[in-house]
Every structure is written in structure tokens, then in C-alpha cells.
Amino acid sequence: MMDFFPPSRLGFIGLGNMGRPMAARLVSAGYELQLFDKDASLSEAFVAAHGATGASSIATLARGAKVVITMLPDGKAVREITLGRDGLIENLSPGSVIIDMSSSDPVGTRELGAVLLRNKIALVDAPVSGGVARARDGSLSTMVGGDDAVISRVRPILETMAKHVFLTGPLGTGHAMKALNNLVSAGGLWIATEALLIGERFGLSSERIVDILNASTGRNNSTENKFKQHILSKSFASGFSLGLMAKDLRVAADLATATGQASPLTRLCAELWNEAEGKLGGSQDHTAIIKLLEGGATAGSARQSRGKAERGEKS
């Protein structure tokens, strides 16, 4: 089997905030790209800016490519374009590969992979981390699950978009790792935001809080790359939505259930982000959670108040 180097023809489905710069990296590297997005204007704008070819349908795209990359909101969307009417499974030839770079449910990924394998189509899960800026410069990290031989074939494609390619194991482990990574990231952002607001109320400067955290053991990705850039500036423009973060945390919580691992903080984190999505709206940037915390009432505080009431204590 041949490896996929430029100018191989690839299909790319999903031109959102991350998909656009990732697809642009592939075009710049010399791949012949066929594009599809349910919002046709996104494909048209990309073609005008970068070249490539817009496909009129999933079926048209699939018939012209041996490798198709999906960069969609979730595993449900991937399943729909794969198994739905005139979808990928009906139109890809045997020996083709689907690389799902979305943040999908790992259990669902394994189920989808089994269906595709019966049709002699391979599935690789390769979600990414790093945000829009790193998608533009090709320095993303990708966590790749699947058959080693298949991954070897598509590795040149992955390395065009990602500086760090981590092989995680069997199919689904890439998506599991992405959910767990975002669990740690979301937990770090939330607790650092709480610490910031506590410090401000006590009289500390927000800028000084961030500087000290970043020179101390409290440092994390959010304190270094999100607070001054997107939270204190109130730009809220990291490029990753609150809804997608909440979805990834639900995936992590479901994974904890599927594995039987007791994970109380995971479940609390998922609950808090779900509430934030409900109150602020999923389209908000995920760094906007400070708006909810500044307001004071969260699922955690409501639960604490109920606990005090049950014990006969004053709030």
C-alpha cells in the first residue's frame, strides 16, 4: 500500500475555526484537496483564498479520494456523514481511510470503526490540541488511535498539520485522550478563574495574580495562554467554544462511567461546564466562564446552599 504524500488527493469535511487553517496547511504542502462543509459559503471562501476544489456533496468528495479527513463538532456528526444516505461508507472504495480529527466519543468511535472495517474501510481517530493559532502554524498536537499500519500510511498527512504526533494505541484511544486532556484543561481554567476572583475581592491586582501564578506552582496552560490574552482583556477570543468544551467534558464523564472509575471531580467539572453552557450559551468562547463566576451563582454554590439548609445551617 502506498503512503499518502503530496500531491495525493484528500477529502476534507468541516471548515470551522480549526478546520480552515488545518485544510490550508494541507493545500500549502501540495495536497490536492476536495472540500465539503454544510455551509457552502465556507467552502467557497476557502477556495477563493487558498485554492482546492469544493465538492457538491459528501458522495462526490468520497468518490474522488482515498483518504477523507473529518473535522466536525462531535461524533454524531461524523457518524451521520459516514453512515447516512449517500455518505462516506457508500462511496469510498475498499482500502480507503477516514481520519476523524473531531473530538468524538471514543466508545462511538470503536463502534463506527467496526462497521467501516466490514466494508474494508479503515478508521483512524486523530483529534488535535493547541487552538487556532497553532493550527495556522502547524504546531498542533494530535493523539492518534488505530491500526499501526494504517497510521503509518497517513502519518505524512498528520505531520503536515501537527508538530507532535502521539500514537495512543487501539482505535478510540486518541479520542479518549483528547477528552481527558480537555478535562484537565477545563478544570485548570475553572479553578484559576475562581482563584482570580477570590484574590480580586481581597484586594489583589488581577494582573499581579496571573504573574505570580505563572512564576509559581499554580501555573497552567490557562494562566499562561488565556488569562491576560482573552480573560483580563475581555476579548474572549481563544477560538474554542464553551459548547464544545462542555461536550468534551460530558465525553470524559461518560468514559469514567464506561470504565467504572470513580471520578467525583470529573463529574463535578462536567456539571459546572454544562451549567455554564446553559446560562451563557454554547456559542460563547470557553474563556467567557468568568462572566458566570462573577455573577456568583453556579451549580456548585447552589448545591452547597442546599447542603447547609439540610443541616439547618445559615447560608
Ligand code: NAD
Contents of the next structure:
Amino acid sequence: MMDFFPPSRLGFIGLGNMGRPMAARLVSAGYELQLFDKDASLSEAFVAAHGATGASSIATLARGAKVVITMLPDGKAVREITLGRDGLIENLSPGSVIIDMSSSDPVGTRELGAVLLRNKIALVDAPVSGGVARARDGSLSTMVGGDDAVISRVRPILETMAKHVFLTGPLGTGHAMKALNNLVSAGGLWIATEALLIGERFGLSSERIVDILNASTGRNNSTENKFKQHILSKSFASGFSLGLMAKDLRVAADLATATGQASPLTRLCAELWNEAEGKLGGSQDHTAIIKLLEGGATAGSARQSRGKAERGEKS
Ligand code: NAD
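The form predicted together with this ligand is what I want next, because the block you gave corresponds to the form predicted on its own; please supply it.
Following is the full complex, with the preceding chain placed first.
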């Protein structure tokens, strides 16, 4: 059973901003890909640019595949294409492996893994960090949960897309770690945006603020890699949508609830990003949250006014 791993033929589902460059790395490394995206134009464009084969359905992709990679918006989409009619579970043979590289919810991942195991299909969660640029050059980080023996069989596939492969423990721990990473990342972006706008109002130049943060203790991934590139330039083109970031924060807040850990800032952060998604729209780039904070009308202002009213203070 071990001798055909990793197989030369892989199924790959989800050719969005991240799926395309990740699939392109696999093609360059010599894997034969069978592709599916519910938007057929994406697989047609990929096949024209990189080769590979477009599958007409999930069932066609799954038949004969030993490994299927999913890069979908969330765990709900992964469960739909796995458990739904003509889905992966009906069409994959025993001994197959599904690698879910989407940022899915860890509790749902554990439940899905248990269902798949009853059908002798293994699930590995291997979400990634690094964004589109690092997906292109194969230097993503991946945090991988699941059975160690299964992971070691698919590791060469993961190493084609990721420079750093971290084993996190049992199934679901990769997805948990990814949500926690994005919680820290989203909090850092939001607070740095507020600092930038406060500083500008006091008369500091925005470029200067970013330069000083980046040479000081306030620096974070957003100040280094997002502010000048996507926010000050107003390009808002990081390739990671506001809707997906808000989803990750809901996952992190749900994880806090599931573990019973007190985490007031986690909840506030999830609430702020959810409000931003509601006001700006989920398809905007996540770096566009500054548009909500510019002009003084902040997502948190309603909450602050409510708090003052409850304490009998004037706004
Ligand atoms: P995306 O929205 O650009 O792409 C998702 C793709 O999935 C789309 O092409 C869509 O048509 C397809 N899809 C959705 N439902 C489907 C279904 N039922 N069947 C088949 N195809 C379906 O998203 P993305 O930016 O590529 O992100 C994918 C995942 O990776 C998300 O979980 C996201 O949170 C995570 N992620 C994104 C980034 C980033 O920088 N964009 C970085 C790390 C992790």
C-alpha cells in the first residue's frame, strides 16, 4: 500500500487566488493534476496556461485518485464537496488521502475526519500561511494535523508548495493553529491601522510612521509587508479577501468558546472584522479596512457610544 505514495496523479479542487499558484507549483514539480473548481473558467484558464487536466465533476476527479488536495474558502465548502451527492467520499477508493489546505474550522475537520475514517479514507489538515506571493515561489508555511504515518506519505507533495512544514499534532490542530495565526495577524493589522490614522491626525507623515514602526518594537508582519505595499499605495491588492479574514476570526472565536478560554480581545477582534465585512463587503481586500476607519467613523464607535450611554456619560 505504501509503494505508490506519493502518486504522480493528484486531484486539486479550488483554483482561487491561492489554489492557482499552489497547483502551478505541483505541475512544475511533475505531478499530473486533475483540476476542479465550481467556476469552470478558472480550470480552463489554468489548463491553457500550465497544462494539467480539467475534470468535469468532483466524481470524475476522484475516480482513480489516491490523493486529493482541497483549497476552498472554508470547511463548509470542503464538507459539501466531500459528503455531498457524487462527492469525494462516494468516489475515492479505500486508502486514499484528502489533504485539506483550506483554512477550515478545526471542530468540523475532526468530525469530517471521523466520517471519512469509517470509509477508510484519511484526512490531513494542512492550511498555509504566506499569501499569494509565497504560494508562487513555494515558500509557504504549512501547519499539518493528522496521522503521522499518513503525513509522512504525502509530505513530498506538501514540500513542493511549502518551505516550512510544521507537524502540529492530531487532526484539526493545523486548522486550529491557522485560525490562531490569523487572529494574531488580523489584530496586528487593525491596531497598526489605528496607530497610523491617529499619528496622521497629530501631524506625523504616514511613510514616517511605517518606517519608525518597522525599526521599532511596534513592527509586525502588516507594518512590514502590507502598509506601504497595499495600504499607503491604496492598491489594496494583497490577494486575501476581507470575507476570508473575517471567517478566520469567527473560527478563532469559536475555538475560544470550544476550549472555554477567556479571551476578550479575540472576541472584540472577531466582532470588528465581522462589522468591517458587513460594511465594506467580503470581496474587498482585507487591507481595505482602513477605509472604514478613515474619516473618524470607526466600526467600534457605536459600541463606544453604547458603553458611554450605559454608564450615563455624554458622547
Ligand atoms: P478564493 O476565494 O480566491 O478561492 C476559492 C475557490 O474555491 C474559488 O475559485 C471558488 O470558485 C472555489 N470554490 C468555492 N466553493 C467551491 C465548491 N463547492 N466546489 C468547487 N470549487 C469551489 O480563496 P483563496 O484566497 O484562494 O483562499 C482559499 C483558502 O485559503 C481559504 O480558506 C483562505 O482562508 C485560505 N488562505 C488564503 C490566503 C490568501 O492570501 N488568499 C492565504 C492563506 C490561506
